[in-house]
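Only one chain is given next, in structure tokens, and it is the form predicted alone.
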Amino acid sequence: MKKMIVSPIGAFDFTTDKIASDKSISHRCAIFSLLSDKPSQIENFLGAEDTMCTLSIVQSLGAKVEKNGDMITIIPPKEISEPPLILDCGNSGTAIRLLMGFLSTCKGFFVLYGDSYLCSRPMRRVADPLRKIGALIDGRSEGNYAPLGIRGQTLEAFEYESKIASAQVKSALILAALKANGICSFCEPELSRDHSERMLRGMGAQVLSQGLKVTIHPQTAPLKPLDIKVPNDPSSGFFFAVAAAITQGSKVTLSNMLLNKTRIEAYKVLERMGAKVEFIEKNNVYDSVGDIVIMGRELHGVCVEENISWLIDELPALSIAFACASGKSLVKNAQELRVKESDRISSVVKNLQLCGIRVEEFADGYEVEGGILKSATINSFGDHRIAMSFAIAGLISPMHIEDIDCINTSFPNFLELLSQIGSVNAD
């Protein structure tokens, strides 16, 4: 089990196009390529452990994958193969939940599982609505925990109204709807990230978005193949945005970033806190892509209670900015944090308290009183975002972070980039 020590080296001016490729889009590229009958061309696919697990699953389902430098070609099978082995999703909730929807309509029997952390995450939020429309899914605790067994079949058309805003739940239901026996609809309480809808429309699917409702027409023919360069991940880039924001006189320029409005909300919060943030669009084919420039200034506390699904993954890193701001910051309506790679509300609260910061925990969030971060030994709880968030805190005061192997699940070159703006010793 590896650990590291991160220490500050002062203000910096950092420009990079080496932020990890977008994980959400990389997962979708691999899975969605199976909806076509022609090869998909994918440039800049994320080479992290989780996304490579998804690529391996696609191969187990019968696809061929060819690699040529930074380009991969996925040649779909004529028909999905029933694999002789179980399908390893690694640490990825996105992969397992999207595959639940996709495989529910594929002929055959499939078993999905992952690492110990993924197998402790709840799956009934996806399994239950799928079972209501005829999917055959079972697993531990009545299908709430992996390993999950799925026997694919034709599903009934549905009109589903979700009680939570979750891109994973929505995407799973959309994938199931593409092979259902009628027109389907999905509604959510607020707009969650919409990559699936955008990408599937780009492939020719009739996935129509109107406000909070998505209408899905059955797929009557194979979709067009993907031809895409995966943009860099704003969620990964956000760690370095926070680094600039909390370090007076620092500047970070992040190139080739996804600028979808549902993915840059955390940057907007930094802007509200006082940081200078600029978005520069360069192109807009599958989605808006460009540069983000962040400059550190004095920060002040804010309340974060809206568009939570747009920044749920960035809240641990935002919490470091809260700890360095003047006044109090409040996070509400974020109970979804409880079911991530760790209970991120608990993980953030415990670790900030170790750093000498006053934090009050609530069922759906927490309140942080800004102060002076003190050196501490941090428990990552096997959660890559907790590990990386408190690594950024090390730019203010030295941090000893335990169990950093999890970082490779999403951002393999994080330590390499961090070493350019701070002192990093890992063993």
Second form
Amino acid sequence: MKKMIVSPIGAFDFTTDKIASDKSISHRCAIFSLLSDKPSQIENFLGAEDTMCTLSIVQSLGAKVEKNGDMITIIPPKEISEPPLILDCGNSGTAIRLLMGFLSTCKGFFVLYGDSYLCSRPMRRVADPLRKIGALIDGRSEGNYAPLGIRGQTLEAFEYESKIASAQVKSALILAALKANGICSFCEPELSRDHSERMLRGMGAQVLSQGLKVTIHPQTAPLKPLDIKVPNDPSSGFFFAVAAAITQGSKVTLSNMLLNKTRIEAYKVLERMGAKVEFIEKNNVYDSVGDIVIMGRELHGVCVEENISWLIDELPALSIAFACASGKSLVKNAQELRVKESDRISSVVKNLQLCGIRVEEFADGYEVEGGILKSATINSFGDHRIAMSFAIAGLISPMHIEDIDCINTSFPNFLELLSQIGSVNAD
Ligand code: S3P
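Right, and the form predicted in complex with shikimate-3-phosphate (S3P) of this protein, after the form predicted alone?
The next block holds the full complex; its first chain is the one shown before.
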């Protein structure tokens, strides 16, 4: 397993358009291309482990993929083919959950599985509502854990009220609804990221959003193909935003970033903490895209308890900013963090404590008392966002990060970019 040492080199002014492409949108591009009968053109598709797993599953289901420079063309099959092999989702919760919804309506038998981390994440949140409308899904612990076996069926129309704000659950159910026996609706307690609704509407599907409710009409004909340039991922860019925010006198300019409101909340928290943050919209096709500029200033603690699903992926990196701020920061209502790529409440708390920071853990969050980050040996717990968050802490005090291979799941060029603002030794 690879490890690395990251050490500070001082203040910086860093501009990049090389932040990894958006992971959520890339997964959806691959899966949604199967809903059309014409080739989809996708520029800037994320070439990281998670999304390459999805692309290779889409190929196992019969699609052809052609690559031409920065552009991929996905040519959908006439009919989904039943693959002879099991389908490997790697580390990706988005891949497995969206595919559960999609495959539940496809003719054939399919087995979805992933790495040891993914196989210990809960799948009942998707399997249960799908089974209620007739899906045949089984797996370990009564279908809660992968490997999952799915036999495609015609599903009944549904009206489902989800107790959790999860874009993965919502997207799985929207995909199932497109092939169900009537008009369906899905309600969530708080708006989760809405890329599926926007992209499917762009492809001509009747997916109507009204507040927290989505109404889905069954798809009667193939959808229009996708023709999209995937913007850069604000969740990946956020590591560099925190880097600028905690290093006073530093500035980072991130170009070609997705500016969807459900994805930039963490930048707004940094702003509340005292950093200077500017969003500059450049265009708006399926979604708003532009530049984000972040400047480091003195930071103070905050309370984060609302719109948690809008910053769930950024909380580990935000915790590094909390540790560098004056005063206390509190995270509440974030129990979903416990079922991400690792138990992120526990991973953040344990590693911050190793850095000499006072942290108190709760069932649904934690409280961090800002202080002085000390050098430590960090356990990534095989979680890409934990490894990258503590790599950023290395810009304040040297950090040894163990097991960094996981970074490739979402941001293969992270170290290359990090080495432009800090000293990085990986082996
Ligand atoms: C994602 C949704 C989020 C997020 C994940 C990507 C998506 O998960 O944490 O990294 O692409 O739909 P939940 O929707 O389950 O919270």
